[in-house]
Every structure is written in structure tokens, then in C-alpha cells.
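This document starts with one chain, in the form predicted alone, laid out as C-alpha cells.
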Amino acid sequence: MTTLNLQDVQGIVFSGYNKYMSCSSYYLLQINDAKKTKAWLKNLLDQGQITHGEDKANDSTENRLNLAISYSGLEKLQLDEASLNSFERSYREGMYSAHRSTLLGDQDGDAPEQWLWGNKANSVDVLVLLFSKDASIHAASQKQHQAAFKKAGLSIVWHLDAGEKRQDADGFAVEHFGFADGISDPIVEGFPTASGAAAIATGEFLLGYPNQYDGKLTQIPISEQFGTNGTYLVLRQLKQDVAAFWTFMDEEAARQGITADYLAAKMVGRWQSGALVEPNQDTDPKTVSNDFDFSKDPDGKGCPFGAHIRRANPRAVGLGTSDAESLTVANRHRLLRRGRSYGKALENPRSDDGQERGLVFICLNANIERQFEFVQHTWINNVKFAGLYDEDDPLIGRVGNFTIPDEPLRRRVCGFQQFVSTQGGGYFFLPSLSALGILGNS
């Protein structure tokens, strides 16, 4: 059984806080004075205000913090060659690179040079986030802390702001387009939330354990005692078009002869409670669980083969000689999510106000490119995942079409726009406290 040093991890690996602090930002910042910006860290490690492990939330809770910086950061911090080129290669090359753009389909109007933040031109450094019980609260911590940038050699670049909490009646956070969100993270080896044997284990998701895929560490960067209990963290700032989803819907579903609901939750994979769809059902049974796989569903029935969770992770079926190896394979590629959505919640969901809404996209992983880019790349891009030719992710790509396995004949949606747009992202290390020591005294 792995037993962690729950004080030297940062608290975003075990919690999103969505149960206690309803509101989140994410401050995009860039390092003008490396000195100033050390001393800025010792003081945030000194006072305590990095939040870890062992800081259990509860009803009194005001605030917590963490934060990650970008290889561009580390740089500006004065590491040396050698420590630089121990990190893993896409986060050194960047999101924003033409090798990891074209990898994960950031291309046309995805593409980074459009993008408000991540890009050459409007690079990133640092990433802090800040949570917060209520707004008022909020509004002073964020005050504060934009004070303490200015004095600390930080500049803004970008900062979002998820300040609206959606809940469902079972307690799941609601994303734009309605549908019941973070249900499907998973159980990780000695994690405080960790039980029964499906967990997966530890060094998926921390550096300095063993991980999923060999039973060995992943690469550690620079040291033992400065990459142990660090990790990845993924940041996409996703742009929903939560009108045209739900006009498409309308429309296609009146064409078809079926309903809104019923179409938009075959290209979801879960019905809008979070209910797995299932075969022979065309309504929502409300009954959320995220104890299944696909072995009950070999044709793809019930949850198509190219709906967006099944391409998010296929769990037990289709990835080898048998579930049970097909299980271990997509094991291999697991991903621990922390985002949340931006913007308020469009009040009718077929008619835009032309406010932006979206999702900040954050997932933590050991390895980048087995991890995230894996997901992205070979299952939500791919155009003949699970024996498909022409479709990539319905809910998040971009070719617009999809197939539903039906009786008698299947059913094809096709020619649909792109909903979600990419409107920014990078690569950052979410260092141990020890590490940020170590980089606030260097």
C-alpha cells in the first residue's frame, strides 16, 4: 500500500474544492524580475498559504492556492541546462508548438496564433489558482493577490474567473450544456479517497512512484528530492457554443424522429442526470454510476462507439484480446480532472446572449504525451477509432459527424459545426512543496 506525504503535495491533486469553494480563478502570469518572483515564493511557502494534502476543508474554510509553472518559467527562474532537459518533451516543446498542435488537432481556428493566451505571443509562465467560499470573500483574495504579483515581478496575462457554482439534486457539478459533470475520475493507490482493488496506481498521477503502465517510476525530473510528489497539469480554456449545440440537437432530433435529449446524450455517452446510456433506452433513468464498463454493450447500443466518454476512456472493451486486457490498456492512459466552467449559464439554452461561456479544462498526469496527449490524439481525434472512418469526438472535434448503432439500420448525424473552440492552453510542472522550496531559495 503507497503511503503519501500528504503536507508535500499540493491540495489541487486530491480535490477540485468543489464541495467548499464555489468560486475558482486562474491567473495566467508572466516573470519580468526572477528575484522578486523567488522571494514571492519562499513568502507564499512561509505563510502557509500553498494549500497541501493534509488541509482538510470544512464549512469555515476561506481560500486555498496552488500553483504550476511552465518550462518558459522554469527558465526564467535560472535553472541550468541539464535540469531543464530532464523535464519530459512536450511539456519543454509547449502546447502552443507545431509538433504538439498538429498532435492534439489545434489547427484552422484552434490554432495557437488565435489563441488569447499560450501562444509565442502571449506566452505564460506561472499559473496560480485561487479558490474561495463566496464572492466576497473571493473579491478580496483576489485583490490581494494581485497586489502581491505587482510587488513579485508578475505580470497578468490572462485570468479566468468560474465564479458560478452549478450543482444537479445529486450534488454533481452541471457543465453549460447541461449534462452532470466529474463523475468519472478515478480511484488512485493511496490517495486519503482511495479504496477497493480497481484503484489505479499512484505514479499515474505522482512522479517518484510506480506507475500504471510498467510498474516503474516515471521519469523524474532534475532529482528524487525535487520531482517526488510533482506532477503535470494540462490547462485548456474550452469555449462552448451552447446555443448551436442545442438548436443542432432540435433540429436533427425533429429530422430523425427522435428526441433532443435522446441525440444529444448518444453523442454524450451519459444521459443529462450522468446516467450511462444504455441499450433499448430512450429516456433518462437517473441512475448515476460510474461502476461499469462496456462489456454489456459490445455493439455500441447503448453508448456508441465515437460518444464522447467512450472515446474519453473505453474502459473494458476494444483495446485488446479480451476485456481484461483491454481493461489494463486503458488503465494506461487515465486522467485525474480539476477544471471547472467559466461564464454564466445561458438562461435559454437555444437562444445565445452572446456572453462567452466554457470550460477551463485542467487534467494532472504523470506523463503528457502517454497521458492527455494519448487521450486526445489516438482516441478523441481519431477518425477510425473503434473501426469508425469519418468522425472524430462529437461533443469537442470538429469533422461533425457521427454514427448511431441502431436496429435496423444505424443512424448517421452528419455535417454539424464545431461547439467547442480552443481559445487557449499550456503545459505546466505542479511542483511538491519541497520543490518550491527548493526554487524559492535557488
Second form
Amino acid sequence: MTTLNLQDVQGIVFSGYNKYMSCSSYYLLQINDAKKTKAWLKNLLDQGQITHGEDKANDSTENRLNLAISYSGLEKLQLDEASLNSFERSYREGMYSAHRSTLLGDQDGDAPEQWLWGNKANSVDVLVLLFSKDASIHAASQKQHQAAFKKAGLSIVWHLDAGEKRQDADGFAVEHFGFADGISDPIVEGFPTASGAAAIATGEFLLGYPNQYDGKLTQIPISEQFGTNGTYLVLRQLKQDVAAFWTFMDEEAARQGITADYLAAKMVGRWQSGALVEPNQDTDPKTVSNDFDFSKDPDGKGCPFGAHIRRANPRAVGLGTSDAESLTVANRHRLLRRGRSYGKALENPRSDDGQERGLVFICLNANIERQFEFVQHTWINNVKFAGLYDEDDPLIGRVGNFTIPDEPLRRRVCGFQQFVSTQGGGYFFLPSLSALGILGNS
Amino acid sequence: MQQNPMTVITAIKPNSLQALTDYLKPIGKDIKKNDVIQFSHYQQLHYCSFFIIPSNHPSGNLSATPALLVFEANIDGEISTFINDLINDNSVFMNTVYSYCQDYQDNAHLGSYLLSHDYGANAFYVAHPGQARNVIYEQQQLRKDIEQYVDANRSTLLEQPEKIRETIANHFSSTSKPKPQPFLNSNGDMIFKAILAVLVLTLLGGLFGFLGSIAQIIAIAVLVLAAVYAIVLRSHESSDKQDSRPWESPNVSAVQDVEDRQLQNHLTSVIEIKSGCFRLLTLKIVLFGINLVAKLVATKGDLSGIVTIHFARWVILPDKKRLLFMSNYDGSWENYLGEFIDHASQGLTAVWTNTQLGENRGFPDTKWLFLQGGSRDEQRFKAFARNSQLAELIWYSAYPDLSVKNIGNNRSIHEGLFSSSNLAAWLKCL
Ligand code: HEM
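Having seen the form predicted alone, please provide the structure of the form predicted together with its partner chain.
Shown next: the complete complex, the earlier chain at its head.
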């Protein structure tokens, strides 16, 4: 059993603060004066403003704050070369670099040159995640921190506000297409949130602990003292075209003699309530559960192979010769999702209001290449996934083809447009509190 | 039609390295449209590549040897036919390339020069033995046609499975029957098991004296030899040093630059064999075993659980000091290495545990050749593999848009047009 020093781990690792914090903002900052930035960092720590795992929220908690640093940020904070080189390659190269963009499918309209932030022209050094209990507290907190950024030699490259979040009857967040989100979350050994049998080793999400490969340690940057209890944070601003999504569902469903809800659910792999799509179902059963591994649906007749959740985590089918082997393999590529929607919900999902909205996709992982990039490249974007020919993730991909296994013949949906596009992104390191202390005092 | 590995390895003339590189690189960058050579013209060619092994790769230990040019191809039929076709149809290219190499004479001798420098493979894996390039093309076209037909007629096709098959088969009645698969594809498994059984029985029978006293002596000798081998192995393993430096070869950026440009990738790894005849011998035995498995067991697009390799080969270089591994695979490097670790740890550890990046920079610590450690040390193994890699100058794939699974599925679709057994499985292929 792994015992964690919760005080040393930033709180976002354990929770997205969904329960008590209804507002959040994401600040993407550039360091202009490292000396001032270090002093600011030290001050945040000294005042106990950086939320850690021991600091549990309750009804009276007003704010949460976490902080992550990109490779260019560490460069500006003057780490020496050997230290810089000890971080994993993807992080050093950055999400916008040519090879990473090819891997991630950030091409054409999604290419870094088109991004609002996070590319060469608008590079980002520091990410600050702010959460508050309600809108008025949030407004005050934003004002206070923005002033502090200025004094800390930090300029704002971009910032994203998550409007007050939408929640369904089960308490799940609802993303802009209208689906319950945040249902499947890895149960991690040693996490205070882990109830029941932990399925995933601590080292998959925190450096310095055994991982899913026979309990080996994932490479720790700089030193044990610096790297332990830190992890990598991936952020992507993913714009969602809600009206296009539902308009297409209506049209295509009418053409194929099915319903829009059915078609959309097949693409996600869950119904809007969050219930898994199972074989021989035409409507949402509204019974949400995460207790499945696809072994009852080996041919994808319920949840298609190409569906978002089956690509994002294929579980016990298709990655090995047995269910158990497949599950072992799948569990070497898990993500801890900590993002939220940004922008206001579209009132009539069939009619665009010209405003931008989407998902601030955030995930944590101990190895970006083996976890986030792998999931994005080998599962989500892979047109050959599960023996398919020419289709990627129908929800968030770019190809626009989708196969729905059915009896006696599969159904195909072809030539649809892209519904989600990349507007910005970056790879960050989420240091432990002691590492932040080292940086602040350096 | 049998697939064969060609591995032509020639020494590059001193001072010609740069000129050769400069000649090949632009062709590789524009493999489809360059005006020097169109590899798609060769109908027997599945994959080929050109790359250079620097004299100091992977370590400086061998700096006295010249840099080598490797021209490697996976082809249908005879290698000599392919070589003759190349020399006839692209003689300028072929002669230019080899004029940079030692012992090259002229066009007239080029064929025999290449053949005499072909080292084939110590072990060779083919995902779909017997599938000629043209068959792969034809079956892909057939699948596309059927897909279109089903898309357009889905609602009227929805009947009993037998009826669906009949309608489709009737519509495509002009299609010719697929050639039967090679004998070993369906029977190799059994032969392999039979060989194992005979070996075990002979050993046991000999040991207990059922097969006479000479057999008994031989059996005992075999066991003693195995025990001695095990002791020597463990003593090597306990003194070998794994690479413990956080170290990245300067080649890695170049390798990354030519990766992930399409759905498939090509991997070239050259690594030193640990010194002494023990490791070389072990390696040869392991490769012999892998070759046998590839020929007899792994004949259905699946090399011990890895379902993304089209072709792979292991070649001990002529200097007997280095091991060359090449493969053409689907998807990313991260996935490929992951599959190796997830499914084929034992086989790959048995091979590469005999190798090192340099003095005291060996493969991750291993116990009992393949039983423990080795590639299971995920990050160390990935770094080891990464650092052994070389970037190719030219790489050609005849079907870059087809995965190993696609090719197998296309074949099943074709076969199913002519057979009504296992209908439900066939309908899932469409
Ligand atoms: C705008 C973009 C996206 C939308 C609207 C979206 C939506 C959803 C929804 C509705 C679910 C099901 C609810 C749940 O299981 O929590 C889900 C699950 C998931 N998504 Fe996404 N997603 C998006 C982008 C991404 C990206 C970029 C990735 C990773 C590269 C990703 C990875 C996952 C994973 C790992 C799961 C959980 C799968 C499981 O364990 O069953 N998603 N997503």
C-alpha cells in the first residue's frame, strides 16, 4: 500500500474540485522577469495559497489554486542544462513542435500556427488554475490574482473562463454537446479518493512511485527531491461546434431512419445521461455506471469500436489474446482527466449563436508519450484502430467516417465534418509543493 | 508466391559518404514523385529501404570499419529477378549508388556484385506469407467495391445472412477465386508442435534408457551441456552492466524526423553484440528459434501477440560484431515498442540481451536469458532501443494505407465470397 504525503501533492491531482467550486479560470502566462516570478511563487507558498491534497474543501471553502510550468518556463527560471534535459522529450519539445503536432493530428486548421496561444508566437511559461465557490468570489479572486501577476513580472498570454458549470441530476458535469462527463476516472492506489480495489498504480499519475510495468519507477526529472510527487499536465483548448454537431445528427439520422440521440450516443459510446450504450438498445436507459469492460460487447454491437470512450479506453477487448491481457495493456495508457467546459452553454443546440465554447481538456500523467500522446495518436486519431480502415474518433477527430457494427450488416456514416478543433495547448509540469519551493528559492 | 528478404550490405568508399547521402536523401524525401526512381514500378516489391550504418554506430568500438550502405527489400519471388529488373529499368540510379561503394566495377558486373553482397536474414518474419503485392492490391480494390455496394444497398440487403452473402457473391461473380494459402500457414503450427514433441520425447526416452545406451549417453550429454550453458549464462548475466546513463543518441532527432509521416513506420536498429563467442552463439540459436516460429507458427499476421508488423528481419552483420534489426510496422514507435513489451517480452529479451550500446552499456539487466528483467524495464528498454536506431535515407512502402489487420481482413472478405461457412464472421468483415 502506497502512503502519500498529501501535503506535498497539488490538489488538482486528486480532484477537479467539481463538488464545491462552481467557477474556474485558466491563466496562460509568460515570464518577463524571472526574479519577480520567483518571489511571487515563494509568496504563494508561504501564504499557503497553493492547494494541496491534505487541504480538503468543504461548504465554506472559497478558493483553490494550482500551478504548472512549461519547459520554456523552467528555462526562464534558469534551471541548468542537465536539469532541463532530465525531463521527458515530449515536454522538452513542446506540444507545438513539428513532430508532436504530427503525432497529435494538429494539422491544417488545427495546426499550431493557427492557435490562439501555445505556439511559437504566443508561447506560455506558466499555467495558473483558479477555482472559486461562486461567481462573485471568483470575480474578486481573478482581480486580485491578475494584479499579482503584473507585480510578478507575468503577462497574460491568454485566459479561459469556465462559466458556471452545468450539472445533471446525477451530479455529473455536462459538456457542451450535452453528455454527462467525468464518469470514468481511474481508481489510483494511495489516492485519498480511491475507494474499493485500486486498479491503477500510483506511478502512472505521480512521479516517484511504482508504475504499471512491474512496479518500475517512471523517470524522475532533476532529482528525487524535486521530481517526486510531481507529474505532467496536458492542456488543450478544444472548441466545440455544438450546432453543427446536432444539425448533422438530425439530418443523418433522418436519412438512415434512426434517431439523432441514438447516432450521437453511438459516437460517444455513452448516452447523454452517461449510461453505456449496450447491444439492442434504442433509447437512453439512464442508468449510469462505470462497471463494465466491454467483454459483454466484444463485437461493438452496443458501443462501437470507433466510439469515443472505446477508443479512449478500450478496456478488456482487443489489446491482447485474453480479456485480462487486454485490460493490463489498456491500463498502461490511462489519463487522469481534470478539465472543464469553457464558454456558455448553447441554448438551442441546433442553432449557433456565434460564441465560442468548448472543453479545456486537462489530463495528468507521469509519462506524456506513453499516456496522453499514445491515447491521442494510437487510439483516438488512429484510422486503423481495432482493425478499422478509414475513420478516427467521430466525436473529436477530423476524418468524418464512422462504422456502427450491427446485425446482420454494419451501418456506416460517411463524410461528416469536424466538430471539435484545437485552439491552443501545451505540456506543463505540475511540481510538488517542495519542488515549487525549490524553484521559488532558486 | 513466397516472400524473400534481400539485404545487400556494401562498404562505402572512403570520402564518398557525404556524396552518397546527398544523392539518396532527396529521393527519400520525395519517394512518390522524384524523377530518379519509382519503386511502385516493381510489382514484386512490398517494402524497401536504403540507409547508412556509420562506422562508429552504436559506439566508437568499431571505428576502424568502413561505413556501410544497406539496401534492404521485401519482395515476392527470386531476389536475382528483382535485382535484374532494377538494373535493367533503373540502371542510372543503381550504378550511381554503387559507384560510391567499394569493389563496384561496372554495370555489367553490378548484378553479381549485389547478389554476392546479399546477406538475406538470420530470421525473417512475414505477416501474411504467400500474399503477393498484387494480390494485396486486388483484394483491397475488391473490398472497396464491396463496401460501396453494401453502403448503397444496405436497406435492401438486410435479409438472412445466407441471402446477403448470395446477393453480394452474385453481384461480384466475375471475381476469380483466391489462391489457396501456403501449406505451412495452416499446418505449420502442428509441425512445430510435432518437432517439439519429438525432441522432448527423444530426450526423455534417451534419458531413461528406452532408446538404447548410445541415446542415453547423448541425452545425458545434452542435459549436462544445458546445465553448463545455464551456469555460463548466469555468470555472464551477473557481470554484464546495463546502460544506466540517461543518454540520448545524437541520431534520435534525425530518426524522429523521418517517423510518423504516414500510417506505417520503418524501424532500423543496429546494435553491438556483446564480445566473446558465447553471446554470438546464443544470439544465433535464438534467431534460429525465432525464424522457425516465424515460418511455422506466426503465419497469420501475429508475431507472438504483435499484430502490427508487416515484415521484420534480424541480420548479423558480416563483421559478426553487430546485429541489424529492421521492421515495417503500423502506427507509432511508442505503440510498437509498447506492443513488444506487452506481448513479446520474452522473445525480444532473448535476442537483445546479447547486445549492448557500447562497453558497459548493455541491455537492461536480464535473468535466465528471457525469464526475468530485460525489456520489462520499460523506460530503460525504450531508451536502449531508441539509441540503437538509425534514420533511413529512403523508405518505400507499396501499401502505406493498409494495416496488417486490413490485409488479413481483405483476404477473408475475398475468401468468403466463395464459401458459406462461418457466415456471421464474414459479415463482420465487410
Ligand atoms: C471536446 C472534446 C471532448 C469531448 C466533448 C469529450 C467527451 C467525453 C465524454 C462525454 C466522455 C464520457 C464520460 C466519461 O466517461 O467520463 C468522455 C470520456 C473520455 N474521454 Fe473525452 N472528450 C473530449 C476530448 C477528449 C480528449 C482529447 C481525450 C484524450 C486524448 C479524451 C479522453 C477521454 C477518456 C480517457 C475518457 C474516459 C474513457 C473511459 O475510461 O471510459 N477526451 N469524453
